[in-house]
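First, one chain by itself: the form predicted alone, in structure tokens.
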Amino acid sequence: MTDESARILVVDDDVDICHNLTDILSDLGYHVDLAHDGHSALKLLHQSRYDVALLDYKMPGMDGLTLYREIRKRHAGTVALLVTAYASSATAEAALSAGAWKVVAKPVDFGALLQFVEQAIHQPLLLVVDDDRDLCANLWDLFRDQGYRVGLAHDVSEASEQILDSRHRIVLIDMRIPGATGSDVFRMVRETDPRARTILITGYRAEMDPLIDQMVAEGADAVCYKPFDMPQLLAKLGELARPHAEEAGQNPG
């Protein structure tokens, strides 16, 4: 099933090969736009947020696999797969390791690149928001391999723009973030998608655990404590990302 809200960047130096990814993908109701090198793609990342990034390897100018390191920074949700007339196993070895999720050789399989497409939309979105970024890291790369796409939010700034600007499934928000609260936050998640589910994470048990009684009385799913017993917080985002998945048809993992 098409979400035609998704929205995909399509980066390729062969104006054919876009024409035709944009036709196919138009006709199948999502909103694509597209550049022919990276400096353009990262021009429109400035103005919009995507959901699939489908990037040519070689560009003069700016490799695919920098290009997405940069849309990484920026927009860590958004979906790679790298398509390539270059493919190896060095240079999978390379996009995966940069979180790359599929490297798609050329000539291009239009049928598999569509279901790839297709599953990664689907993908159960998370947001992290914890000004640990260390932490970030760590938590991008483990949700990442359990087949989750992660947002990641630094301070209430960054965190509302991205709620506001897509629906997640699970939000994960820190008691403790620069310019706000936990609860602020919360409370933002609450008012902008109230379908989103949200886990409460601190490592300050005892000083947050009257707020969070208060929030979790509100409505807050679940509370994880740091350092995080990573098998149960794991499974929690299985639980609260199974309705919708279902609702999908689709598995979290």
Second form
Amino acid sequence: MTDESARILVVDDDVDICHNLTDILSDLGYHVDLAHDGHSALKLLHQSRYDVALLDYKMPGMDGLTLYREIRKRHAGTVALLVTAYASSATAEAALSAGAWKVVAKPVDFGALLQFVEQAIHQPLLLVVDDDRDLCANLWDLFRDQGYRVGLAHDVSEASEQILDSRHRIVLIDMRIPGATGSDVFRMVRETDPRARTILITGYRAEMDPLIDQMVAEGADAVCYKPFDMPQLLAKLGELARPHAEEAGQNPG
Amino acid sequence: MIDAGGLYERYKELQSYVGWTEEDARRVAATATLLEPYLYALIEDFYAEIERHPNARKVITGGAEQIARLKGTLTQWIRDLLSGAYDTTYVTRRWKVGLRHVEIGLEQVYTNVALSRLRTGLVQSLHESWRGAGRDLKETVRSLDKLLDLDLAIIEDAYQAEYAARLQRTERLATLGQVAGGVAHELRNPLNVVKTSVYYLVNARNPTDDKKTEHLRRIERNVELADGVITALSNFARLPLPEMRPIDLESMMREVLELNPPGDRIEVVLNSPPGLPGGLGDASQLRIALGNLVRNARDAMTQGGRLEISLRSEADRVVIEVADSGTGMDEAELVRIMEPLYTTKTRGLGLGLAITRSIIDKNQGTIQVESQSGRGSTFTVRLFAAPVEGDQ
Ligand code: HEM
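Form predicted together with the partner chain, following the form predicted alone:
Now the complete complex, all chains and molecules, led by this one.
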């Protein structure tokens, strides 16, 4: 099956490869944008948020890894595949350390590449709304390692942008973020994306923060207290990330 | 807990206020034998009246046995009243009786009306038993009234002292709870980062060496953050006496700006007129206080802005003005901004400005703040100017 709303960014200075990839992916029903260098790719990011980015490693100007770092700063939820002809283990390791998902060797085996794209798009998309950048970076590493796509928002405007742009499986919301309270973000999610599940994050215990009980009554799925019990949190994610019953019924397999 | 000497001094002061004399004491003492036969009935009446008032009755929790004991203590209380000896022991015991009633939760109005009823009963009994001249009776009743007024004043005093102490205790507990909550929250954030990094290092499937280093660095940084929370708290709790020395304000402000860099997006201006006298204070403390002001200004200008620090002299003071063009505060925030544990930020204990104020206070300075929502805030610190060399 193909998720029609999935958006893919293809960046390669080799115009022919670029067009071929675009044709194949478009034919499969994906929405594809292409660019031939890093800077024009960054311009595209102003208008669009991509589920997957296929990036050529060696390009004039900005290389694919530098480009991915820029993409990740803006849209942490984008899954990157780097394509390279010089698959030295050092480049591969640098790319993986930077958070790229796969490093694919040239010449590209299209069958394998399409499978990766398909897999990436089916990784459940999470959103973490928390102004603590260290915690966000950790959760990104941990959740990616478990096979989730992870978007990050550090304040209320970043959160609202992403909630409007993308459908998330689960949104994790810190109760204290700049510019709003956790309950503002929670209600925004309920209104814009009612199928998204929600987990509240707090450093207080319930008795210190009456808002928590109220939001649970309004339908928040779980409350996660700092410092986290990671196995428990991951188990909860696994449970909440399962596709909803009606969705599974519509798309068997 | 109670200071018997102080109580007695106060009692004597009240005695002179109502014009109490040795003559009054003699007159009251003379009634003891006259009134003794009436005590039983007075006390029966006292408790019968209590039975009719549920809010008074409810504090008697010991049943008939307690009432029997109370009748005994009340009889003794009246005998002491009529004893003629109003010394330290008397006053202390009276005060303790008042305190006992607060402890059992009796509302103060009931001791007032009970004493009034007792007063009426005592005066009536005196009228019935009086065999002497009417003029002497009048004088005696007046003396008894003064004495009962003094007793009432002591009971009232005990109530007030105990209520004030209780209020302070609950306030202290509330503050403690607030501090504990704030500290817990602030410590749990870095702890959470440490815990999740450790989880990653232990459980990640294929972490690269770079990733491992990144997580170790993050752990280190957050341990320092947690330590900073504790430092801020102990700085606040125990501020040593300042060592007052002359300070060159301009170079101190430069150091403060170096230690607390406002960042690229903020334009910094430092105005210092030539010939500015030095300030007087403890430089190491004032650096903390002014550093908090600079950081506060920076946090109010996340979108960039202008930080203007102006030094000037004013009579025997030197003035340090720290003005930002940031978010500013409204009236409601302004009145609370220097309270400990008050914060408008999502991170932090809310101790920064409270520490600043208490440092400035201890350095014999003053601090004021003016602010306009959306326009910025100006903090003005005034310190004593250091005496110029050669001055007397
Ligand atoms: C001005 C009026 C009153 C006087 C002079 C008086 C006198 C006393 C005295 C001398 C004691 C013993 C204190 C001690 O040494 O522990 C006492 C205790 C007590 N009084 Fe009063 N009292 C008065 C009003 C009342 C009233 C209106 C009530 C209402 C119920 C009341 C209830 C009690 C109780 C429950 C105790 C505690 C007894 C215990 O320790 O078990 N008193 N009072």
